[in-house]
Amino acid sequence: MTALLAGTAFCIARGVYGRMSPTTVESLETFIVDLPTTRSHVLSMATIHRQSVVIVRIHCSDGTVGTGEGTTIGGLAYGDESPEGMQLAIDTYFAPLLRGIDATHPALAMRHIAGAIVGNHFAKCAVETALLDAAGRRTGLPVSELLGGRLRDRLPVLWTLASGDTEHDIAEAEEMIARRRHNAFKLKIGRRTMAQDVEHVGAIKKALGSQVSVRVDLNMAWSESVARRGIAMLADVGCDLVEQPIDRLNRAGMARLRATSAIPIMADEALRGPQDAYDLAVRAAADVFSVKIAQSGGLFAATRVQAIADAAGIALYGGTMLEAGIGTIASAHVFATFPELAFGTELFGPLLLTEEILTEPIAYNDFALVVPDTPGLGVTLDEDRLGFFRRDRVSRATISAPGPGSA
């Protein structure tokens, strides 16, 4: 018996019951790329002409490399994180905590991060995405399988009409329908008067017809009293959904609007993770949740938001922070595990960019996005394109160039 116990202890020490030596995180790499948009993207709080994205790479001791992405809308105009801030936080605070940690247990690694770093949901999401991508590549499994298993391989994707010009938006929508790329549309409103916005929405809905879904996003632009009148008018012109009409902190107001609205009210800016999801559900302050992996605090957190919504009978919608390829596919893997997606998704971020940073673009066809079924995220970055659009490209070239009179 003594010999058996000694042998067992030796086996455990040597990793027979675990691993000979755990695969650890060796280093983190971050850099920002600036990618032009195909057109101006007009929101109530900002107009976007380019999207800045921080890329995170986690290098593991077994040679596996996982990639994540962090971005937001309009720098700090939308929320309290920016690509520049994410990069600084990851380099300064996340990296020292992760170096040497077991890379084969992403959830445990993120629990370690959560215990040491408050907030920083977008940065946490970027790091968690990279850890899950590495784990998937190592095990040969798609990220969706690491999150419990996908229930669908395709996700319906709408398109946001955000030029602000009615005729231009109608023509753009008709082109998308003809190409079978999108047949549902969200309109960004809130910069003009309420009456002008309703007229804009009504004209587009009339032009596109009853078979096409038209929704609106206020990005918190209206007061509660304006929203009460505006939502009723939007319902009259055929609008199907109103996203975050008032300030995210006015949850009592959201509940009052929801109680009297003829069309569903969706929470977006108000929904920053599972705790918010629970509070909104208890208050009956939303008919629909716009789930965003970055805003939720990561992929695991987004699945907890979904579970709360399902338990409360709240419908789901797959939101976007206008991510490029990595963040979009990470979101797709999460949304593919949701039992229901009553209002589809808006994972069109890469389609808004003039430049493709993946070696093989995400597949969009028949009004849907195809979720990859290969290991990890299932996408590969185009290193040449990344190198060209890296923000530090010019500064590095300047630093490395020999000065006047150099030998």
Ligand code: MUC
Given for the second form:
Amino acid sequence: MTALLAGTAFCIARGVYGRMSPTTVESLETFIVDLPTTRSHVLSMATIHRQSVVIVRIHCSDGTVGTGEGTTIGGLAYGDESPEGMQLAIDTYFAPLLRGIDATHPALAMRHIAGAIVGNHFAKCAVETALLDAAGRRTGLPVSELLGGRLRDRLPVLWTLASGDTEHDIAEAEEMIARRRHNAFKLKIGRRTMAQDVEHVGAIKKALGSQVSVRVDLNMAWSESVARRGIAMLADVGCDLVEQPIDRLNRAGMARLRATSAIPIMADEALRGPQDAYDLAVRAAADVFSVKIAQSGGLFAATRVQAIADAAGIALYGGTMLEAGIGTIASAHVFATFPELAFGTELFGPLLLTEEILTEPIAYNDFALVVPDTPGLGVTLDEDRLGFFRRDRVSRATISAPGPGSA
Ligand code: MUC
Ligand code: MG
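Follow the form predicted on its own with the form predicted together with this ligand, if you could.
Shown next: the complete complex, the earlier chain at its head.
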């Protein structure tokens, strides 16, 4: 392992044994891009009007460049890593560990990182994505094939209704159905009283009809006792699934709610990687796992969460942190390897943003996302758009432009 990481490797080249220089990581580049959302997105713990996306680029000695993304929701309102914190962690702690190491073994490189850095799941995911993108571009393989092999080319994608207004949500859903973009909807609730929320869900379900799946996400807003009554009432108005109704640490409570619920309970915030997946499975605390690559600690870790769910008979759903194009496609490559995806995905992040940062937008049609089959992630950033939306654009311009009175 040391030899593999050390910058040279003993290998077979053109049938002759010899020492040759491997491809190494030369440098890492990070910057934050602030992208407005198409409307305010109201969650129980935050209302967002923009997404702040950390872009990571890994430059390798063979000229290959891999790209990753680190994105969260509402600064520090959802998780314990902020965009600014991710950038600082990558620049200060990840970059020195990665510079000069063999870039052709992403899993080994990430093991090296794991040995020196605890937690920081979102930052790890961004770096791992960039390493896998570079490896895919170098070998000519899509990331889904590097992860073990894709089983599907299309992923069903639902839409989240979170405008904060029932009539607006109904109109938005009807438009999505008419455009054949989404035919399942997740409603963000937990801000209002439980009775108001149930009424909101019931009105939307009634307007959309029995063919359309309506689910809810509480983002941990309820106590266990409110959840016990609320889940029963949601089931009565035709809701299909309840996501993370109570605090992520109250796993015994999740198990109690699940034992009596008529509709499936999904774990989201409670699921921060394979160990949580195992514990939730042992406690029978969830019917469904929302797998998120960043929350899991990376793409490889997300596939391990899937394996645990599979062994425990837990259904799967492909979750999002409302990532832009890079994070969304990285997630899509992972979910394309899942044998079972009973509840589809919510990979609509780029569609909630006013700005496209890819040269070719992700293809969405007939209620699904099309997973690219070209090398690496299969998407390319639009440098002009990035240049415009980079957070450091103004400060860089200020620094380089001579000010009034300067010589
Ligand atoms: C979450 O908690 O699931 C996913 C979709 C959405 O609207 O918010 C995210 C976060
Ligand atoms: Mg959720």
